[in-house]
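The data below hold one chain only, encoded as structure tokens and taken in the form predicted alone.
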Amino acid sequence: MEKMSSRAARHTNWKMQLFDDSDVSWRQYGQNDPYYGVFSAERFRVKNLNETSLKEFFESGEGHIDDILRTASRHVNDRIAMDDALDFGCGVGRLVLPLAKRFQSVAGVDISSDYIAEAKRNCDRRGIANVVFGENLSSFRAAGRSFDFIHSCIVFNHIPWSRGREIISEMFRLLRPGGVMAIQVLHYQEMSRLHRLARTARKFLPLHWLINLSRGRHIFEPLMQSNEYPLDELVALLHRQGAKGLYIRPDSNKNREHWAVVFCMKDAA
């Protein structure tokens, strides 16, 4: 893992940016605090990582993939082909690693080259050789790739719905007939109108920097956006794409946040 000795110099690239760009923020987490960027718990900070926390981090991925595939098989398609899988927003490879044990070939997509580099190192440490990585979906489409299973977890909440719906459409187009897609979304946050307004205002970065200072964080620690995805519009979008067997499972309700995993299949006909 990359050391953080040049952290202050790296933050310079973001000082002149006044409004948050979730892609820029994600790349910054990839450079400075990649595991915390995936799971925002203090034990996953670079300075706190140890064998115990890393074991917990990667074991959570194993359990998640088991659960998602079991649910997809029970409710959407009980004959998912186990040839090719894709994980969108793969980060350090928490979910790529268990997918690689279950599928013949796996693709990990992440806009951060630093995250991809760390995911590759995690694959190499475990002798996993059936994974390829790319920084966007279009590179796989251009190569003529398609997939039996496409997945994303704790990613779209960081991407505004206006952009995320285009990405989801592109993901669905990469599915093979009979293929299954499972994406996790944050669909509702219980908060007052004032709190919601304050959350939006933090995208003006000088305000976010002041809040960082008030909470004892590094002034330029990036904002983690929490974007809601309207389930009715998401379902309508998938229907227009030709999705079948739609199944929505409430995923968790933490800190008054309501999440769901949306499953669907591309018609095999």
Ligand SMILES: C[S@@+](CC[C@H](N)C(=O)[O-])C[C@H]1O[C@@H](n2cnc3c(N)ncnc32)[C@H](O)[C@@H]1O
Second form
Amino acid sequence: MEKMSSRAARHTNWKMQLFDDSDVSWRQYGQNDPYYGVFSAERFRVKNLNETSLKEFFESGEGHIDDILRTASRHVNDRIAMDDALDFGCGVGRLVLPLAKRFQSVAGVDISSDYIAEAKRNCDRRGIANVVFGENLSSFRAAGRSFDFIHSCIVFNHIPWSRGREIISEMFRLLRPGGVMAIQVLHYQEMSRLHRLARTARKFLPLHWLINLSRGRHIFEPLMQSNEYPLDELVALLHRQGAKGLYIRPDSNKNREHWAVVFCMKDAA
Ligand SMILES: C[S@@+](CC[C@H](N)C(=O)[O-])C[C@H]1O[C@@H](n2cnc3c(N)ncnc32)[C@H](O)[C@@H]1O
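Next up, the form predicted together with the ligand, please; the one we just looked at was the form predicted alone.
Below is the whole assembly, all chains and molecules, this chain first.
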């Protein structure tokens, strides 16, 4: 219970922004409500976390990594080297922990130093010592690192495509020959034109503040952007980089949101 109370002891200290900057928003989630930032259900608020919700949270990561590696092996490369893996947008380490059991070494990347600090605590609590963290990909590139498996889940929807495409290209460059990349993207949301317009307008945050108040949240709780990635452009981008074995698996389509995991590999030749 001591571990739980140290998590709950944090204050919620949301700061006002006028226009949404997703990096600023995610640093705020990392500082104030990191588990809720990953799964936006009330049971994952810092103040509500308990053994049951944490168990559910971390078990979901085990299941996800099992599923992704099984699919990668069945459809893209059945001989992925299990040496070095990278998880982009690692949050509190939900997926880093199962990756660390399967790979020799894991790198977790997150824009928020508070998320990284919590992910480190989660590794320490479990005696996991083969994980390193960084706030961006360039530190790993500068250190000459490369990876056999690069993964990202529920991250790119929060980053506009114009920026995400650069990050995805950089991730592909960090892949070793024979390495596999698996990234989850939100590619289509069924909504009316008016709804689409309102979603864009909400980046001017006073509109979002009203929605926060109507839902009983703190007025300044940040927006979680919901950016669609054009699958056709993404496939072309990866193809231009020399990606092979492209495999697209439709993921969940809950709430009229259509997601996909895009798998590819770097040619072993
Ligand atoms: C919804 S959480 C998902 C966390 C983790 N992937 C999981 O599934 O448990 C999104 C994470 O992406 C991180 N993130 C958002 N933008 C980022 C960026 N530009 N670079 C690195 N991490 C980013 C956030 O800080 C947050 O930890």
